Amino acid sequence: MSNHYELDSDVIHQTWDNAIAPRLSIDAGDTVTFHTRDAANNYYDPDSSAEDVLNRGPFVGHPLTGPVYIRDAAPGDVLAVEVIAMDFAASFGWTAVRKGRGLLPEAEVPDAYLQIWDLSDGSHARMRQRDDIAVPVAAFAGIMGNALALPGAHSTMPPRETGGNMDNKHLTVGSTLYLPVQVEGALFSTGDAHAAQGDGECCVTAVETWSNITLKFDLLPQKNFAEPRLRTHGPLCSSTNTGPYYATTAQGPDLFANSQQAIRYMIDHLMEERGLSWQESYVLCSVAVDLKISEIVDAPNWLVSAFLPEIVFVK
């Protein structure tokens, strides 16, 4: 007999630390609805501006809801986390651009920028200042992860071998994430909800928002995965893969540099062909453009492509 629980976001933690006491203990087969804060920990509101980006101060960690202790979970096991349902807990989202953060070098970023998105219809993220851009919603949790065996407090920013800030846009409702367990009880937490994101999240933020996410937990004893794996519920990118794409490409011996150059070309395209500002273009790349490794076998150069689903443009 499985049980269902709810976990509010009144108490959060902002580091991975296996010494943090669990807020809830459950059995395999149970479901939990997690109420999560946005990545900026309730800092922004619908009237926020670029000035608020500058005044926010240094990043101190994503606000996470948890940890949850799964009884009988032990090191070497794998925690299977199925995304059962997800809805927004706010009618808006945000995307921030800040010098020194993201894919492109600080010198190329003109200044701080904040994009507020209207999520009120539940189906699209709409640019407040433009009526010709609407990004289809494909909600997922940017962070789902277990505690690390390594003692002490660890940043939530990078992805980890136990999950964490993976920002994998394909972990939408119906998908299952398989997370290595390193400590007794797994100590699972989640947060950093995204309404939409491109593969790469190039400006370092997606359409960030608040959410209620329901997850089902199962155990795979002694599977000993070294790092996370996942299974989607169907074809990739079903929210945007319904029309034509425009793609830019960049070649060279460095995949990171190629990714930067492909995004530069896409920004140029959006400014020249669609009339967007540099900041609007960078933001749209972050929330809708998918970076792909198109070729990595013909030395000395590899090819990265940036794919823009043109369905985001409202006719």
The other form holds:
Protein chains: 2
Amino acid sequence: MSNHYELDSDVIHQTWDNAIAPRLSIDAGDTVTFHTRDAANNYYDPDSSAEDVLNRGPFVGHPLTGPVYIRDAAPGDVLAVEVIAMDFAASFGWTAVRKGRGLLPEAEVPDAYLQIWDLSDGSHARMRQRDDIAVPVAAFAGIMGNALALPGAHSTMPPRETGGNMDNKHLTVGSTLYLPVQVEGALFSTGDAHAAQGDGECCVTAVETWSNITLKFDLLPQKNFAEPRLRTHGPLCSSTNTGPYYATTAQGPDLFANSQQAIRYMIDHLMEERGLSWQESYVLCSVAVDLKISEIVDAPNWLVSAFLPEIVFVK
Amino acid sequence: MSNHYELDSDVIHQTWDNAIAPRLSIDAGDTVTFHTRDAANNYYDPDSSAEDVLNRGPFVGHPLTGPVYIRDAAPGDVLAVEVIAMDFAASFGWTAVRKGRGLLPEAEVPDAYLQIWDLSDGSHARMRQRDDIAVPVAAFAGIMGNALALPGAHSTMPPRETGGNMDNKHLTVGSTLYLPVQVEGALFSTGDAHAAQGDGECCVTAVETWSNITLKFDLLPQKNFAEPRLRTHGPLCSSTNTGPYYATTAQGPDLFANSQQAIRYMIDHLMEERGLSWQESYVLCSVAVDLKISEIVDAPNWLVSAFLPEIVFVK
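Mind pulling up the form predicted in complex with another copy of the chain next to the form predicted alone we just looked at?
Shown next: the complete complex, the earlier chain at its head.
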């Protein structure tokens, strides 16, 4: 017999800390619906602007829903987390560009910027000021993770051995995530819902929103994975991989610099060929463009490619 | 009126050098069928073994078919190269593991290894010694490029501003590659056919083979791309993106180290769950596993994921 639970987002935590008391204890086989707040903890609304980005103040951690204690989970086990269902709890999403954050250096970013997306039809993130751009929805939780064995409070920003802010866009409904367990009960939490994102999430935010996500938990005893793994239910990118892609490429000895350069070329392309502003272009890269390592062996130049699904252009 | 030409592989060149005389002059709008030798210049045959890998001697450059002079092409132009058709000119392909080459450090590679693939059915690269593994064919030219403006002879190994050994697996039939022109006539060459490859090509060889590839050339005057771009005709990975993927992930501050680690985890997985040897696993990663930059903004840890299409397991 398995049970289903709900966990509201009235109480959140904003660090990874194994001393945070679990809000719920469950057995392997149970399912939980998590209500999650967005990455900015309800700071933005559909009327927000670039001004609000500037006034936001320092990042204090993603609000996470949890922790959930999974009975019998022990260090060395792997927690299998199947994504059963996911929907939005808001009719809008947002993408923010902040100087000093994201892939491109501060000096290149003209100004702070906020993109509000219309999510009201459930199928697309529509760029409000441009009716020719709509990004197909492919929702996932940017953060799913277990508590670390390391004592103390740890930032939610970087992904870690036990998962966390992986921003792995392929963790859509039907996928199963395999997370290392480092503490008794695993202490799983989730949050940071994204309605759509490109591989890389180059401007540091995706289509950020609130969500309801239902997860099923199982245990693989003493599987001892060092880092997370996953299995998808079916093909990748089924909502966007339906037509042509346009891609830019950049070669050189540094994958990070190549990634920056490939995104710069894509911004050039979007501005010149599609008439987007610099910020609209950067934002569209973050929510729709996939960074691929095309080759990492042809010394001394590795090749990074940035792939844009042209289905985002609806006119 | 446009013309069609053929270029045999009796004559090849093994460096990029703008002093190499063109074998053919064409107009924009023309098509050319290039016959290409494999990356090892016909060194391997279906009876070759790891011994042959050890005895091969130093790499002396990919054998390329060309150059082709495109009339009116001038520095600053972009050469648009549409892939019209491609087939194999051999019924086998090979993947070699050589110590000191490829993504993983020499000390980790147990021994030289050669994988012969059966390509005789045209649709799959079949691992000869294991009838449970068949990689769907998605052929492309590892090398398409224009001569550099820089005088002298330059290695074919690294990709460069004018293309070359990009090993971009998405340049399959129907794609158009946009290559910067640096010298009069562009001086285009191609070679290094791959029947299948993963994004990354981690062991430094894919399913290497001979090919006949038909390309259509057009010019975009003074488009001034700094590096190659491309557009696909349709969805990506249409032969492999048809079912579930298994993925490993690795986080940390260095994308190269993360890529190595994600491939190590995938090798662990293939050995433990699928019973492959270390070398079979590494080779399968090179020809089928895609390296994705999942996030490059959640400082200080970037996430690289290695995605294996499970359709390669046919039993």
